[in-house]
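We begin with a single chain expressed as structure tokens, specifically the form predicted on its own.
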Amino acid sequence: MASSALLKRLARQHGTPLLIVDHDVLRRNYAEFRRRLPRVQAYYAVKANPAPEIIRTFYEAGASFDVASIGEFRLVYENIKNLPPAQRQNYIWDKIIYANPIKDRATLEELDPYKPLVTYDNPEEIRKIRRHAPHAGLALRIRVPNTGSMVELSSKFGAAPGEAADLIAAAFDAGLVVEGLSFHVGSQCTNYDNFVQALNMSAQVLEEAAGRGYALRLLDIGGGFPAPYDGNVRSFRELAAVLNAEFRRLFPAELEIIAEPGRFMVATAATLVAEVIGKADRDGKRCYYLNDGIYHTFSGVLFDHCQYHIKAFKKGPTQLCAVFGPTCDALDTICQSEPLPDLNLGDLVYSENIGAYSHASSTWFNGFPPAQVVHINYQARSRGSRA
């Protein structure tokens, strides 16, 4: 993370709450993903953090993009299209996958001229795509184990593997082209056996499809790559070794493999600085109130089942404290047992590893605005740092 001195200097310069995104960390995370998984093309999951600056940095690094709404598609398209000519590559539609299995009709009609790659998992979606986006290429999403993942997705999306070959045949019978399979093991997956089971299930589906005359050429292994929130998270190196071994064992070299990393790419790249705006003792426990909370940058506590730790710049003996956000809603509780020193009104605190599924869900609830965002080391090679 950025140094304490830099965090405090930026907070004085811009005010708080302030979310500081370090693009050097973004580039390092992308480079590590590509180095550890050289066979896999990374399609950054825009929903994790849709900041245009982040999209541009990943695009320049060579990433593709996973979008799940027409708004995200437009965001990616506009921010790539508007890059200065010296930084802009030719825009290629196949740098995006629309990986939401359920799409409304208007979205499909807007996407169709681009001959998009989209996912599906049921017969109704086949009929919808045939009518509203007949030029799309399809990837069938199958349901795979999500055991132990922080956010499970299998209850909402994915065809049963036993139905997969029939759904592939149904799409071809409708005059569409199925390019491949996709799956998702659940967000922040630390149970690497989920990936192993999903890859083996995919290999069986591909084999069955080939036996029925459908040779698929793509496998989308989704997201779920864990961010190192603490020392208890198994290393990405370990996961990559497992994946690479399974790739070699299960799939021919010509099969194209893509993935949708989001959290892994951006979580560790951002730090929030907030201010203590209230202080009270309730039922024997010290309580602090910050000018950021659950309806804002700490939204991941509620929506993402993620616990972010609050740290103080001030040193001294600590006690377990409750920390709340600024709104009048009791739901706005960041944590109930954070070890903090004695803080005064106006003191600054910070929270690391808060770049994913945080500011992306911020609201203006109760009249409190989202945190300001400042990008450091942004396009440093061509534009210089903003810090």
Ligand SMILES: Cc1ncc(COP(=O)(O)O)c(C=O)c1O
Given for the second form:
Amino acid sequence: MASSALLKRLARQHGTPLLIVDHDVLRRNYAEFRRRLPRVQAYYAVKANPAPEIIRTFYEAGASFDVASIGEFRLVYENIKNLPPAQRQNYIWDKIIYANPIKDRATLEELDPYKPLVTYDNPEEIRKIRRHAPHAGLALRIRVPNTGSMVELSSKFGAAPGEAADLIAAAFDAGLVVEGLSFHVGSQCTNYDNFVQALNMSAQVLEEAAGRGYALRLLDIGGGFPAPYDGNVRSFRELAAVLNAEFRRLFPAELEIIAEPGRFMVATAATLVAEVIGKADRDGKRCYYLNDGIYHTFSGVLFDHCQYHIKAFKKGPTQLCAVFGPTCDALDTICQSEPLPDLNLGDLVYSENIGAYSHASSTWFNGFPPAQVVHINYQARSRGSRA
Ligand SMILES: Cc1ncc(COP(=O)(O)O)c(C=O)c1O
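Having seen the form predicted on its own, I'd like the form predicted in complex with the ligand now, please.
Every component of the complex follows; first up is the chain already shown.
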């Protein structure tokens, strides 16, 4: 994290609320992912934080990208296309996977000329892809346990493993090519058994498909790699050791393995600085009102089930306080019991590890704009500045 002095200086310079993204941390997270999982190419899940500067930094570090909409696809395409030609590598399958199993027809038609790699999980989607994106390569998303993950995804997507081989056969019968399998263990997955079970289920499906004459070449192990929000999250090293052992045990060396990490890459890279704009004592409890809240950078409290801590730069004896955002809605409650010292209007507070699923889902509710974003240690080659 940037030092307190730097956070305060940037807040003075740019105003608040201010989200400060440290690109040294982004590069470090990417490097750790690749070092610990050397067999896995990382497709950064753009939904976690779609800032173009972040896309460029990951691209220059060697990442590929997971997109979930045509908007994200265009964003990545524009940002990697504009880099010097030497930076472009084996575009486009090696660089982008469209990993939303449900795609509208217009999206498929726009994607088709790029010969995209897309996921699917049902027969209707096969018919749609055949008609509107016949040049796409496919990855079948299977449903795997999401037990204990902070954000559960398996109720919305994923073919039952028992129907997987039939869905692979159906796509080939439709004249399409299934390149691989994909799964997602749920976001912020701290139950590493989910990964183990998902890999074993994948190995069974790959074996069954091969037995029916369909040899798939790719496995996409999705996202879910947890960010170290607190001391209860076991280390990434431990997870990587589990994954590497399962890869060796279950899969031939020629199977290409990719992943779609979002949170792990960006959560720890950003800190929010906000300002106290109101203060009241209600029923004996101190309440602070900030100029950022649930409809803005703290949207993850609602959509991501993530509890962020508010910290003060000021020292002093603390009491348990409620902290609210600036809108008129009571839902705009950041936390009900944060230990904070006595703060005055205009004092700054900050929240760490808030880079994922935060600014990405900010709104303009009540007319309050999303926080400004400043990028530090940003070294994009063809443009941009260093803060
Ligand atoms: C298809 C897909 N891939 C990747 C991700 C990123 O997951 P995470 O941020 O947990 O790594 C998500 C998150 O919802 C997703 O839906």
